[in-house]
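Just the one chain here, laid out as structure tokens, in the form predicted in complex with the partner chain.
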Amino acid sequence: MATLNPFVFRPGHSNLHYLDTRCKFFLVCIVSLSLLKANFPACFILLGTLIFFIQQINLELGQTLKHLKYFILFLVFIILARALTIPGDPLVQLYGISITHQGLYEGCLVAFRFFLVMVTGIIFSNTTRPANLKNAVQWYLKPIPFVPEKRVGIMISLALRFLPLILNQANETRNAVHSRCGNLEKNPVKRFIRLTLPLLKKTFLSADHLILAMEARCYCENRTDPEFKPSGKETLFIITSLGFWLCIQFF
């Protein structure tokens, strides 16, 4: 399953790595904020640091775009769907459709724009575990009032621990009904309840079991916060990421 997904946490000793989870965060919403307005020039200068990252972290290039396939081919129907709705000077003109060059320009960034946030999402998320990540979150959402950030913080893990595990279970109820011909049922429906019902069941029984095993570790609230390890180069980056940012607001 992990090889399927460019999504996965790769453990590595790149620089990104050790950087304060929490600062992370901030890089990517501060980059994801300055491709709002991006030009092409800045998309360059950006791809050209996302490259330089995606050397550091040992990334394969070629295996990443080859799971991007389906996400290319969307990117493609959007540089499409612009060339042919924006008005201007038309390029080639065929059965009175037309592919307009303004089009064709603002499809061209839209879609850089696009690749290059799935990109930063790509590195940021094989450079961060998912342990740090649920510890970033809950720090951030700490100063907003009404908001139980310890719950969402165990919510978050305990969501990460048992994804696979119910996946997995899930696999496994669809072997054991189509290990009994379960597969030849046409109706759709039918299908549906016949794999659902048993992994509800397992899954609300394992929950009753978790439960019980959380009360009996003394579970509450009032928990000791997360703890973050900043790698001291977070300074450097926030600067550097918040410099882009303004150049761009302003150029």
Partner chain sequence: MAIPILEINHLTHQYPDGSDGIIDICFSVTKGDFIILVGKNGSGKTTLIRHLNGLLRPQSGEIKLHGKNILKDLILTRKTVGMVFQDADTQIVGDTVFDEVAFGPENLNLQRNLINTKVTQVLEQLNLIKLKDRNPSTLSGGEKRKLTIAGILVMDPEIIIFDEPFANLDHPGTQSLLSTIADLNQNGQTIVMATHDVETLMGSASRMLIMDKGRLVEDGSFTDLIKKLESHGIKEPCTCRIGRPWQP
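Please supply the corresponding structure for the form predicted on its own (the preceding block corresponds to the form predicted in complex with the partner chain).
The following holds one chain only.
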């Protein structure tokens, strides 16, 4: 049975669930741009805001962090890489290798920014239906000439739907390998191949089945444009996000 992961939509009654998808898409872009120049105080303010919304949508923080364990390892790698490569005042020296204060600071800041972007995306995924995301992307791209906005919207919607499916298939493949004592293999290349090849095969087969199902139902791009239903709180969210962005830019 497929397990829940933090990248799927969960029905709810929070303000973010009823917020217009176009507004949420704009907010995610503003937050991501703001984090490019955000310092630690700004990052902690945004973290507190995200934790508030996580509580509003009833998302289990511990379970979410468990699913992000490999991403957290990637952040640790970023911190170590920065700490070892950026010159500055050494904190630890061992065999000619030094960890600098400036490098550790920059590494922690960059990792913190990446983590906040990931959490923002998780909140967006949990409160936005893939179909609504497709409609919002189509609305934004419609004024741009020579861009097939309907096709792009469908591609993004399908990618968002496939992400949790791929994660579930990876979990099932890993469990199957462990049940056959594949985790006892000491060669990391063989372990990687035994996990990756079956996962790729399942992913491509799922994509083929989806294409056949869409063709069997005569799916086409020329469909009736959606009607958006704003909640009335979009202006407040936009003004707040723009204020946060301006504060980071000038302070």
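Every value quoted in this text rests on a predicted model; they were computed, and no experiment measured them. Positions refer to the first chain, counted from 1. Heads up, when I say rigid core I mean the largest set of C-alphas that superpose within 1.5 Å between the two forms.
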### Task
Look at residue 67 and decide if its Cα position differs by 2 Å or more between the two forms after superposing on the rigid core.
no
### Exceeds or equals 2 Å, Cα of residue 210 between the two forms, core fit
yes
### Query
Cα of residue 115 displaced 2 Å or more between the two forms, core superposed?
no
